[in-house]
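Take a look at this single chain in structure tokens; it is the form predicted on its own.
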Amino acid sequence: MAIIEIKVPDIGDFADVAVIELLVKVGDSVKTEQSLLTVESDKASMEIPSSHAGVVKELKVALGDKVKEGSVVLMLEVAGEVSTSNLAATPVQQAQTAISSIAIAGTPQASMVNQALAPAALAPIAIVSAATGPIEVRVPDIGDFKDVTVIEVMVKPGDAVKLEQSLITVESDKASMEIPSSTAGVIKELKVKLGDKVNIGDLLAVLEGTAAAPATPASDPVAVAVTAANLPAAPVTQAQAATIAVAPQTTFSSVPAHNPTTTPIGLPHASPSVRKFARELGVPLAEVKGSGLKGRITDADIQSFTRSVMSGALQTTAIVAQQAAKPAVAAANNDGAGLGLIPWPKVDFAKFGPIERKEMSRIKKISGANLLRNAIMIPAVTNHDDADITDLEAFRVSTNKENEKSGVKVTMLAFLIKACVAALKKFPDFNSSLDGDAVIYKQYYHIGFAADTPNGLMVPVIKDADKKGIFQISQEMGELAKKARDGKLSPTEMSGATFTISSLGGIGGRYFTPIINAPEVSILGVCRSTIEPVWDGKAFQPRLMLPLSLTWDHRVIDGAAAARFNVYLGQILGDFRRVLL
């Protein structure tokens, strides 16, 4: 037996990286590439994996411990006798050990497998092909999608692009997805443009690069060795089954639902480069089930569940809708029988006069459904209000002179945001959620704010608004409705809600009663201010109104909370100091 030092491999430019869990203790039985704990950055969490098999003999590091590359994680203690030598051995010499203990000891195949890692050893660069010339870049899988539109082109011949580098946007009527690059190099010439048609398969682009051949994966040291070596038939053979045998099978576990009121478990246990394709693809990790050790979640994972989106299956409102059944079905068919009425009326509409039929857009169909279900099960009731902001608009108007340059326009809906923030910390009640007898209280405060589009409405979220000054949250509001408008809004990106906002100012009326997005509790509907005469005790002065319209859920909230509420949030309008207190 022999006692080995476990460090932490490369793991790319990162130093001083936290323990965040120890996965294993002494006197646990570990094997080779087993995680043994798990590190993270301000970027990234990753596990590091044992180079060996063996069983713990002692723990060098606990959690909240600053480690990098290099520095001992363990003392293993391992079977036979390790020499330093091996345990820095190259992918070859590796090869070496582990093929000479797979062929028979003075047969024909092992001389023949040593004879061949002789040179291999002496020139590692063959373990890696390389060929430089044109690389055609294709669509990769896309799920079950035909004829999607390309909408936008982000590359032009002589850029430079790196791997994973989005090259252009598709969009079906489903959904719009970045084609990423799957090579680096030099764009040379684009097979697409605007308004083209695409699928699986089809040729983007031709690149001038290096392009490396396929490669079997460096933590395999026998296939590694190997293709290095280009092995005689019969040997190769044997080394490959016996590669294959040993090798763990990865199996890849079906998706899950796309929930984003789920509270995620856990860390999302994935590489940097995976949250890098995650970030860029706009897929939320939390929500997406690793295939590899542990949980991990690998690229596949995110194409996977990217691919669900787009073919509808884990959009947010369709699982809304899937829950909600019964209405669904009953306001799809125009019936009342799922709700316990009467059926619809059915009435042939073109014997009284010439009609139109037109098909309600798919976000409308969803949303009917989400709408119906609320409408029915939350016990909602309105309050309607007037909050006095003659001087908070001056504000307004004055600031947006004095920042003429900064290119952020400042509205007054980010005034309400900020101010719907206090009110809902002093009221945590508005700020909650049901789930089934219990109330959860929510600690963060991600304000929904209702945006019109040609294909529908739509709920944008500013996340954190208790975090972000005026000017962050007006420019984040900008640049969220601008996607709602070209359809190109993440799932995240409408998720986490905990307050929503729906604002008509810009259209007109006086007051309505809003229907609340579950699972909140409830929402502010403002419509547009007017000038009215108000007494201030000697006589009527002008002043600008804003009419507020707060529909709430009577199981969480009562009748004298809710009062309460619009009162203060009037005087926070009315004098925007008191955000400070």
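So that the term is clear: the rigid core is the largest set of C-alpha atoms that superpose within 1.5 Å between two forms. Numbering follows the first chain given and starts at 1. Just so you know, these numbers come straight off a predicted model, no measurement behind them. Compared with the form predicted together with oxidized coenzyme A:
After superposition on the rigid core, displacement of the C-alpha of residue 164 between these two forms amounts to 2 Å or more. For residue 541, a C-alpha deviation below 2 angstroms is recorded between these two forms after rigid-core alignment. Once the rigid core is used as the reference frame, the Cα position of residue 71 differs between these two forms by 2 Å or more.
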Contents of the next structure:
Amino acid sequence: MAIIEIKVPDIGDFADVAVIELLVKVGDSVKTEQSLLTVESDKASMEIPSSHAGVVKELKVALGDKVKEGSVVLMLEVAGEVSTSNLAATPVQQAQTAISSIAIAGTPQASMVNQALAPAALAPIAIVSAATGPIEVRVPDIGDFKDVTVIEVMVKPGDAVKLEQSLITVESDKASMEIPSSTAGVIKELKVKLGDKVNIGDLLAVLEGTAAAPATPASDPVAVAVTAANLPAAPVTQAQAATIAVAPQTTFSSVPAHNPTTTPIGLPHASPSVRKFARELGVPLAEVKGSGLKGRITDADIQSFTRSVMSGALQTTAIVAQQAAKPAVAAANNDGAGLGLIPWPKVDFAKFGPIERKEMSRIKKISGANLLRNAIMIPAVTNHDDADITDLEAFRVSTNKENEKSGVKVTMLAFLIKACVAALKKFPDFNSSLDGDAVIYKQYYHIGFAADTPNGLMVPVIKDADKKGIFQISQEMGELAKKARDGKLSPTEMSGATFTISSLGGIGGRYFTPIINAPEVSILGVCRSTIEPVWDGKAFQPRLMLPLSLTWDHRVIDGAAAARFNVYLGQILGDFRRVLL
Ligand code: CAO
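With the form predicted on its own done, generate the form predicted together with oxidized coenzyme A in the same format.
Full assembly next; the chain just shown is listed first.
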């Protein structure tokens, strides 16, 4: 065992960046490259990773501390002996790699980068087609990070922007950064929107303005255009134009513009990893109160927000809005008036016989409101079909016999999950979600399964079911179903599903019409298999038939696709070798 110092790597000539978040505490085990803390300049926040795996022995920094290159961040106990020469270099080099690849060279943000590591791009890319013509602002060198997501657009067409004013914020999985304008001017056209992926050289906006404001001559038509676009007052004189051209800061101050050094109202202050965590749980960041430095939102804030919502102590705006919406009010009050219907009948049941009144469980109340919204808002259709699972059931039974000692029982539901993944891959519409007028196609396969619990319906999720085998799925399902029944499922274990299966096979019934678990677009209901006479062309044969009920959102999927999905699912359940085709 050895104790080593983990230091702040080279962060360019920026001294004194603030520690805004500590991601580990004493006693924590950390993996190599696990983020230890977040530092922030006025333009970028970034996480500093650990160069070694080990156990945190001592923290050498506190929230709000200013650090610079070489500051000791923490003491880490690592396995084995570590040579002193390694110690000095390795942490710094690794963190340099992480940081240099995300920072923007040639801009104020570039101060956070090791200039020596990224000498190539020293200026934001601005293509000026002509002194008086439109100016294209493009994404500058953001290292070898590809496809970073636009998470904030700070300007709109018609806005006047200053040189180096932030236009958008992009985010990788480790850092978020603001991309500044390489020129002053007026935004004529924005070429990106929220959620777009951008890379170096991509066109962000077309501006009309001064490519290099101080150098622009007073009579420059561009300057006049800027003036005309931004001064509400009547005629603009050449003298006024000159003022604007040579002193854009003062002149533009009358134009409301985004101040890149302050967090815009409503924009939550949180690191990229916290934002990602919030997104995974569907937590609206804007509603979370940050307990970190300067109100910054931490992982713990997201967790306690989620706990509060789950316990009913807190309601998100979405829930409040939903309850304010007529259908949900109708649900809460059993009042059809909210839907423009005649009121729900109010009956004194006690008049007719003895009664007992029981409050619904919290889970039932929450799921009830969601089910009602989904039932009302989704134009859902259900297709029924049967799958011949005679051979699959025989295989399942023999597999369980062979593996009796393993303690893991393979269930039909595990095979159904695998078969559904194959069908979802073939018909990606079923693994999507609606987002306004766009459809989001998910390239991961997280399958939710409805579990009946004493408190009501819960839907735990088997994550990445495409990457797991039948045994692993069966085992996870058993564990998750037990947790569900014991009321111990975490929010993470119930989030992120791309498709849901509701199996009543262990209970009975023939077919039913499951309600889609929004924002998913389809759900498969399964009932109890029975031996049926099936005509093979010559005679009726006794076959084990599994009733399938597929409900789908008609806005995204059409009937023919749904029929094909069911047919394909039936073929796979009939012969799993088809998955290989
Ligand atoms: N046909 C015939 N038998 C079936 C079957 C099917 N489609 N599916 C399961 N079975 C059998 C199993 O083989 C098992 O029999 P053995 O004990 O003899 O092996 C028995 O039924 C019980 O299975 P199970 O229900 O314990 O296991 P599962 O994997 O099928 O389901 C779970 C697990 C958690 C989904 C289930 O327990 C459950 O909660 N189902 C209810 C879901 C629900 O409420 N859906 C409705 C939602 S809408 O309100």
